[in-house]
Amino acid sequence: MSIAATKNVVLSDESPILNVAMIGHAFMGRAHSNAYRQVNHFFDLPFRVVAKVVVGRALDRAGAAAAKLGFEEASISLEEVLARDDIDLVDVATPNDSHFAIAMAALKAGKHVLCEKPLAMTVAEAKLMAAEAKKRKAKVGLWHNYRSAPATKLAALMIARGDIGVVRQVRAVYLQDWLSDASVPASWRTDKKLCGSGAHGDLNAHLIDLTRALTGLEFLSVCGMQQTFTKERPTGKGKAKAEVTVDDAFCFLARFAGGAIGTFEATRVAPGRKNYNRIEISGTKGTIIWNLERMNELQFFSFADQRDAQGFRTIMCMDSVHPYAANWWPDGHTVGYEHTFVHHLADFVSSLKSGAAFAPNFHDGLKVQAVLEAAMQSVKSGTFVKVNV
């Protein structure tokens, strides 16, 4: 049953179906597919999510992925899949250079779309995608899953209700080490034609989106610098090597509407750091810190505490009063990285029935793209560059 046929339906035990076609089946495809398998087991939703078909470039690999990831079918024809009336939602889980073409085709075919980040390769592409989604009145979203951890969702609530006062500074870092060794082979993530940028688009995109989600602040201008430490990498084909055409590390300063300032650092060459995604937000009354490597915790300082008892304290965000937590395990039993995708999907599916806005949508993706692009322009100019959308 299509989404269009389920509007205003009173749900019974046999909920209407939401059939999903996922394009791509590598790392992010694995993460997304787990969410499709789990979401109805832990959340009461208006649709029964069905992992219907995986689309890949080779039928044998797509078929193997479908079997392993829990999809009913495999295909190598995006056109045929988009033409099917039984496909409701298209998930774009491919490298960055294909997001625009696939998402636009899916929107024109009348599908709802979830897309990996960053949304596009350029601001110009992102504008067209956001405009097409608005024109088609499609429900669209980006897989910025770090918005959907219990702790980050709580942090956003705390900041919005004034627990840290007026935001003054943001300090955000995303540190990994998997490209520290020069012998690590080249991939699509080291080729600018396929990904647009390196650590910047891969990791800073998350920091930019998370900052907007937690603080509600908009970026006004940025000034960045980047470095590529390993200029070429083995291709995996004999002694052949490929030029690295993206950054290994990218840092930038930011000015926000309202007068706040921020520092951002993304790197894939920080030995010992595996997935160190940390954001610290300071206000006039206190500070909140979140770190993905301790994702169920918030560090919180408040001047409102008695002077002799002031200091950072840890909030364990796995109590039934915390966002999403009541859907899982008893209080204090932690959730992990994969659960953020389940939460994100649950919110998206719920919004299909309720009509509530879902974030991040393609307009949010455009906002992130504008910051990424302005920071890259500032590297060339050596000055602050205004963020224009």
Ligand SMILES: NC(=O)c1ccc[n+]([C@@H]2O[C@H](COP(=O)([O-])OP(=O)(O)OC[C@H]3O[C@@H](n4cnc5c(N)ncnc54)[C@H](O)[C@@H]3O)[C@@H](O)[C@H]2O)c1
Given for the second form:
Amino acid sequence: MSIAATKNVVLSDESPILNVAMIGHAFMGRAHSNAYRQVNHFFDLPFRVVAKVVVGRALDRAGAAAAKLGFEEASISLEEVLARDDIDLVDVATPNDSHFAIAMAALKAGKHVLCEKPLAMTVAEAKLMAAEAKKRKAKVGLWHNYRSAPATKLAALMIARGDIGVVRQVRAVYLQDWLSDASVPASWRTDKKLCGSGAHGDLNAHLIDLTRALTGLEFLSVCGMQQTFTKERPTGKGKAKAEVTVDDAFCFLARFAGGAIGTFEATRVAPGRKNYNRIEISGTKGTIIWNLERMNELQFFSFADQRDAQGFRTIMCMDSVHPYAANWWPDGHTVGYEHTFVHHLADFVSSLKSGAAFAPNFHDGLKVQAVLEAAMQSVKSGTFVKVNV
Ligand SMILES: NC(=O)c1ccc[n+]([C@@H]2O[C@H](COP(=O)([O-])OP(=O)(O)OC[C@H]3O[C@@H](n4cnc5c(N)ncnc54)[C@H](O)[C@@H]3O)[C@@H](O)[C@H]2O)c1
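Having seen the form predicted on its own, I'd like the form predicted in complex with the named molecule now, please.
Then the entire complex follows, led off by the chain already shown.
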């Protein structure tokens, strides 16, 4: 049987192209490249996003990553890639110690930049990055993807419209257990020279950003403590060991402008906790709770409910009225971790045309860095330290 073609349908997208160069191609490289592949399928955007080139440190590995992750090319020369006119957006998905050099070079080459968190190793670096971004027409963003879940976006909207009243307290924890065992090898994540800090910069950075995004509160001062339980780890090369130069666990107290207070805890040594990223925000009229491990739900308590029917209730945030949800599936069909990156990217790409502000930008990254650094200083001084930016 033959099927007669009545018309030639040309499946081409007329939208202008946004070519991406992604630097680094491991964990975050996989998460970001999934977003590049998915974003135009589910969001109507002013640009067609093209995964153009992966930049790595070894051509064979970068080439294999390009093939697997859906990029057209691979390179080991950032310089050559930045010199190309056809590259529009540079994605920094490398360890923390390289964010500054790569993002600054990309900005100076006139590219848009999406950078992984934490923005930099120090406040001094973050200040230069934020200042450089401000000078440029190009747009910048940070991959604090937890802002971009349907439930966290809804929480921000509910808090902004007063559903829990004036925020008084924030209780935020980010708990993992992958470093509980002393035989887990050292890596860039346990070396202060490469990452700046341990659970603190890795996980508290997300909590700080999420707090600012959900509540609009600014940190005034912080007081922290930290512990490194395993002082050295195998290098993976024979019996050699490497010193662990970062925290395994880091807790801090916070005071916010306006009188609210907060408690923050990040750890990689909490057995049984895999990726327990939970924030509880209490206000004068109610409380909202979000937990990544139940990421499409919000727990909500309100004094506005009838007294005899008061109690926490669960809002399933996958209805078409909820942020991002209608772009995916019919009501109640859930999304996952990887979708937060797609949402984040969709907002960023939209903002390139609309001119709307994208958050978090490098100034937000600087604010996060200032909280991280003040908390680290407070560990040394044993007192509250002002957050200065
Ligand atoms: N947003 C999130 O939820 C999230 C989650 C994990 C990691 N991160 C952040 O993402 C960044 C990368 O973390 P990861 O987990 O993907 O690390 P990873 O170790 O899995 O991957 C790092 C990649 O960078 C490459 N690389 C290292 N130095 C490089 C250099 N100078 N030039 C080019 N490539 C280089 C490595 O070869 C590797 O491909 C870190 O800043 C981390 O804090 C964010």
